[in-house]
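Starting off, we have a lone chain in the form predicted alone, written out as structure tokens.
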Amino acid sequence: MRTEQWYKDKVFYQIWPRSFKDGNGDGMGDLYGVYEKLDYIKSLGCDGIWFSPLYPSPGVDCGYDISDYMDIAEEFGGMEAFKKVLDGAHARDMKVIMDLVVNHTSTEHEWFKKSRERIEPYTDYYIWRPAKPNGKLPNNWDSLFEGKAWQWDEVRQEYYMHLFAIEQADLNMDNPLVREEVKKVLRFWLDMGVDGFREDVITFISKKEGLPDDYIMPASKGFNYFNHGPHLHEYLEEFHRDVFSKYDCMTLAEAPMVTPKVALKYIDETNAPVLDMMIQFATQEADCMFTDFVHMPFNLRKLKKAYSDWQNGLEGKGWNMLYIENHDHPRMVSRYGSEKFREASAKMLAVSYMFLKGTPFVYQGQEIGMSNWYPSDPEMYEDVQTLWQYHNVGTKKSPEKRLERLWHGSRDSARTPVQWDSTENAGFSTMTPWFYVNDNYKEVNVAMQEQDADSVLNFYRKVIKLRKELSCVRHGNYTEYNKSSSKLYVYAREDEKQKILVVCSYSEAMEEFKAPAGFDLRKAELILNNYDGAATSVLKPYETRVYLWQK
């Protein structure tokens, strides 16, 4: 049983295993490589690790199509390597959380194989439906990855639901036996010493009864019928009551399209929460609509509203999860920052979210300012969602325009190997890597930045160290200023001991800055900035500053 909310004082580092570090020389990232780099992660100031899936998988969706929940894939080193990493992390006072992916399994999972054969008790482990009398699909719902949400199975002679890839069959969480299986999985890892879970699209696990056609959504049909479904809270409460409440662990739920008000139904600490934190998507939507592939001009006001809505909406009731990058979105320097001003904008983006209230997550490579990847051929992409988009959406446009759309939207930009040094393969592997290395690895890599006191990497270390030292960041209130500005994000954090003013310019031009009323900069200490020289009333491109007043 948890005695304290330790996750509120942590900074987590997300590892996407395939592309982090190859430790055994086969071209694939693995746990041997992670073990080598535990001290590096700790040196950042990070004291928690979130692993994207490490389980056995056919790899259709890079590990999110799981074929065995209670093992570690051999390609990553197997269970022995995982236990070594887990022990190594704990010896360094670092927590470890796993990815829990229980909306769906791989169609190679034993449960699915037995379900399609109607072998009890697995017959109803998945969502099966016969074809309609007219031969049509069971309903008109869309998959978020590939076409419609139904696939015909020749063995069972029925359709199964797949909200993601065809090979990712949705589990029938309404079946109590399936929920018991989930609890077995949770206990297995928690008993081993894992400290919690990031729960993949967990808000999709309860579908509307009857699976009706959707005549509301113009696209992504069915979304309102499978997101925050009728029994979601009931099932999350069951997992919390029967498992999580008995361990010293944390739960972090991925929740597409969630609002602060809806999130509080699950994470309100004043009213029996069933989860600790939720991953919102609002801060990822300042340059797109609903999906990264619907690209739009970056809108700072939209981003600021998302930050403030969540800071204010959860104040005193729930705890924020803070992030600007993960494995599911293109690189932030290329989106909200500037590749022309890569270092300055990478540093500014770090400051923009690291001093908010919540638990920050840093995604691998973010700390050195890795940027988007621009392949010359769409078939160089690996991601199932990206390839489907290219071949099925906007096909009347020129190949060049369609490829450019992938440059803006593909999550494969976040999945190129981490750039450790300027040697061949960016120091990721001594063999040809499983995936392409970004062409800029000779200019952007860890080894070079370790030697540069002014690098993005060392700036991240300063930011995280400051964050942990300032009481107002952990406990203080939040106030946004300059709300109407389309260039500046300015906010304050304040408690009874101190206050800080955080200033972030999202502009390539010089921008005038005047401190808000009540903030006398002459009495403040400038504790962090990303340009040398004295601070003036004009902000340089992508400049950021943090001012401190002690009370």
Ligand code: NOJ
Given for the second form:
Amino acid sequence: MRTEQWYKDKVFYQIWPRSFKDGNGDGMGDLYGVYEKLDYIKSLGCDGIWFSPLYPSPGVDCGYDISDYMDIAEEFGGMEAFKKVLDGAHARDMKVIMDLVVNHTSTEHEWFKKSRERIEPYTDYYIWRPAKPNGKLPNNWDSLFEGKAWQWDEVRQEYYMHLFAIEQADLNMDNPLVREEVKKVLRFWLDMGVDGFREDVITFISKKEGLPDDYIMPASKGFNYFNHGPHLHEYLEEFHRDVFSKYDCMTLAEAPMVTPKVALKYIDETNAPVLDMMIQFATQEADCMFTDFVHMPFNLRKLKKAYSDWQNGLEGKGWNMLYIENHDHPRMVSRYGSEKFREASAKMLAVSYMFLKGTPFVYQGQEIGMSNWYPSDPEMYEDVQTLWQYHNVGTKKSPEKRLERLWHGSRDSARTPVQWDSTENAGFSTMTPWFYVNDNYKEVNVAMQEQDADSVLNFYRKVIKLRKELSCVRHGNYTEYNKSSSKLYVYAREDEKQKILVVCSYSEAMEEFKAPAGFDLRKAELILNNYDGAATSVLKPYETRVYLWQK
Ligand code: NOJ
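What I would like now is the form predicted together with this ligand, since the data block earlier showed the form predicted alone; can you produce it?
Below is the whole assembly, all chains and molecules, this chain first.
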């Protein structure tokens, strides 16, 4: 049973294990490396860790294709190393949440191998369909990674559904036996002491009955029929009732295209919530359409609207999950910030979301302002989605344009090894790393920033410390100002004790700034900024300021 909503006071750090830190010198990030860095994570002020998948996996989708839910991959150090990290985190008063990936399994999972042989009780564990009489696919749905959502299986002589890579077969969650398996997995980790789960594309687990053809969506066919499907709430309620409600744990659901209104169906604290938080995508769509591969000019007003819709939409009812980066999108400095003003913009981006209401997440490397990676050759990419995009979309364009599309769109940009120092391999590993290190590691790394009081790293420490000290950040209400500005994001947070005004410039130019009515700057304390010198009525490129009024 949960006694308090402890997740509301935490700041989480996301670890994408392959690229965090190699502790045993084989070129691959692992749990030995994580153990070495627990104090570092804690030193940021982070007191929770979300692990992207650590389970055994063939690695087609870097661990999101799981072949055994109840073990830890040998390449990451196995179960012994995991337990040491879990204990080490708990000893530091840090929570640990795992990735729960149950929309699909790897086709190497025992369940799938038995299902394709029709061995009971596994026959209906997946979504199998015969070919249509005319030889056509069972329906016209698209997968999000590789072409159509169906793959023919020679053994079973049927198609199985895969909404992601071909090797990621969708589970049939309508089968009660599958839901029992999920509950077993949950209990296994919770009994071990894990503090909760980030639930991978959990809004996809219930597909529309009859799997009809989709004539509504022009692209990504089927999306409307598998996202927020008919039994989603029922299944989440079942997991909550039978498992989560019995443990002191939290749940965070990944939810593509979700709106605050729809989110409240699941997370409304005043009305039997079945989840604690949802990961929205709206704040990731200010420079693209639906996917990072469809790149557009950055639009601050779109971003501000997304922030405000979520802050206002959940107020008094639900709790926000706050993030700017994760392993699925290119780096923010290169997107909404500026590589030319890397330090200033990395600091401004930290402020932009850290003073909002909710639980913030920091993605590995974000705290030093890591920027995008620009390979010279498309074949250097590793990610299954990126390679499919390269070989199948826009193939008539010039090689330069095709490469540029990947630079903007590929999540591999955020998957290069963390830059720990300026020695070989950026101090990530003593061996050649499994993936390319960003060329800028000699200028951008943790060791250098530790020595510099003004570094992005030390700025993050200040920001996190402040957000924990200020009661208005945890409890206060939210008001946005300068709404029509396409350069400035200005918001206030206020409770009975204090109020703050947060000012963020998303501009490379100097910008005029006038405090909104009712905010007398002469009576305020400037508690945070990213430039030296007096704060004037002009904001420098990517300048950010936080003013405080005590009541
Ligand atoms: C969302 C995860 O964050 C992403 O990395 C993964 O590829 C897909 N779900 C499929 O599991």
